[in-house]
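A single chain, nothing else alongside it, follows as structure tokens in the form predicted on its own.
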Amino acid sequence: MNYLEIRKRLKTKTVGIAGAGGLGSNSAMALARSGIGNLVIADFDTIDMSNLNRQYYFYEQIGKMKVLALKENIKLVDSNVKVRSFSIKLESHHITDIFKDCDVIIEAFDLQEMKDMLINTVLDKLPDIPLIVGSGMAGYGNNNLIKTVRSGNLYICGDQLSEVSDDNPPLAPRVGIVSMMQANQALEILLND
């Protein structure tokens, strides 16, 4: 399938992204560059200086809502991508309404309890929608440990070991690798459908 054929197929597809930080912002940009037609992005946070080391934002955007700044950045890459953004802290009762029309959902949260809530809700309420999560991307090095594991409609990208801590912070290279794996997995699902 050539590039124009890929873009034609992706034009009608919708990817939901829960979280617009390191994983979400980078996955969204990769999907936009690949020709995705529609993105649904939800996050409640604003950009601060500490985000710039791994998230797809710029110094001038500090203080803006992440979903609004990400929508601006996507439009700079491809103005044809339709972005529906929700400045909201997701709870289980929001997930079904916001992501029900998506072909694929990408989980991009920092906190484990938020990840668990999203996974449980999607598997229970939206079981036919593939869910791609990130787990284990803190620190640096150990490229060979990063992989994708599948269980039904659940895909887990990362090493599933590297927990974020003060002594093992999330850094751009590993976060970027996992976010690109999530975007790539979404493309594989959408293009092989």
Contents of the next structure:
Amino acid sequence: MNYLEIRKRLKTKTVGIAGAGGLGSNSAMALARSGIGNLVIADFDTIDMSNLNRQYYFYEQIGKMKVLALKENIKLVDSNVKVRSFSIKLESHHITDIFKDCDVIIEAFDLQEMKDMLINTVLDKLPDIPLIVGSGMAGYGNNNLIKTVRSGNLYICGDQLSEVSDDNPPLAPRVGIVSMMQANQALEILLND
Amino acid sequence: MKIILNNRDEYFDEEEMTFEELLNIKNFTFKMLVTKLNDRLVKKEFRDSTIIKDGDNVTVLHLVSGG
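In place of the form predicted on its own, output the structure of the form predicted in complex with its partner chain.
Complete assembly follows, chain above in first position.
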């Protein structure tokens, strides 16, 4: 597929992104740059100073809703991307409603309990939609531990090991790598569809 | 029995065991796991009552916080 064919195909596709932090903001931008037609993004949080070490936001956006700031940033790159944003703390019943028309869903939450809730909901209620989860990206180094594991329609990107803690904070490079793997996996699924 | 665990062959003396027993034997000690049997999700509360038999395809994935 040449570049224009890729853009044309992606233009018709919709990716859902659950969470607009380090994983969600970076994977959304990569998909926007690739020519994705539609993004559905949900997050309840506002931008804090501490987010700027790894999330695709800027100093002057501190205090804004993440979903609104991300939409602004996407439009600065490509105003043709249609972004539907939901300022909401996702629970099981929202997930089914908000993401039911997506071709792929990217899990981009922070907490493992939320990741678990999303996986359970999507595999149960939306089993035909591929789900790409990020798990294990704290700290630095260990490039080659980060990988993608597939089980049916479920894909897990990360090292499945490095948990965020006070002594193992999330930093831009490893969070960035995993978010790009998620976006890249989404492209592979959408373009081979 | 012979099963496939995370895409690799594994052999056990037992004829069958519960999902929970398999997790203990294989030392999956992470707090949060995604468990699948023959590509179907097995929720945490059903690991005790889900039986794994010869020929089954078992997937265990780790969920850790961060994003």
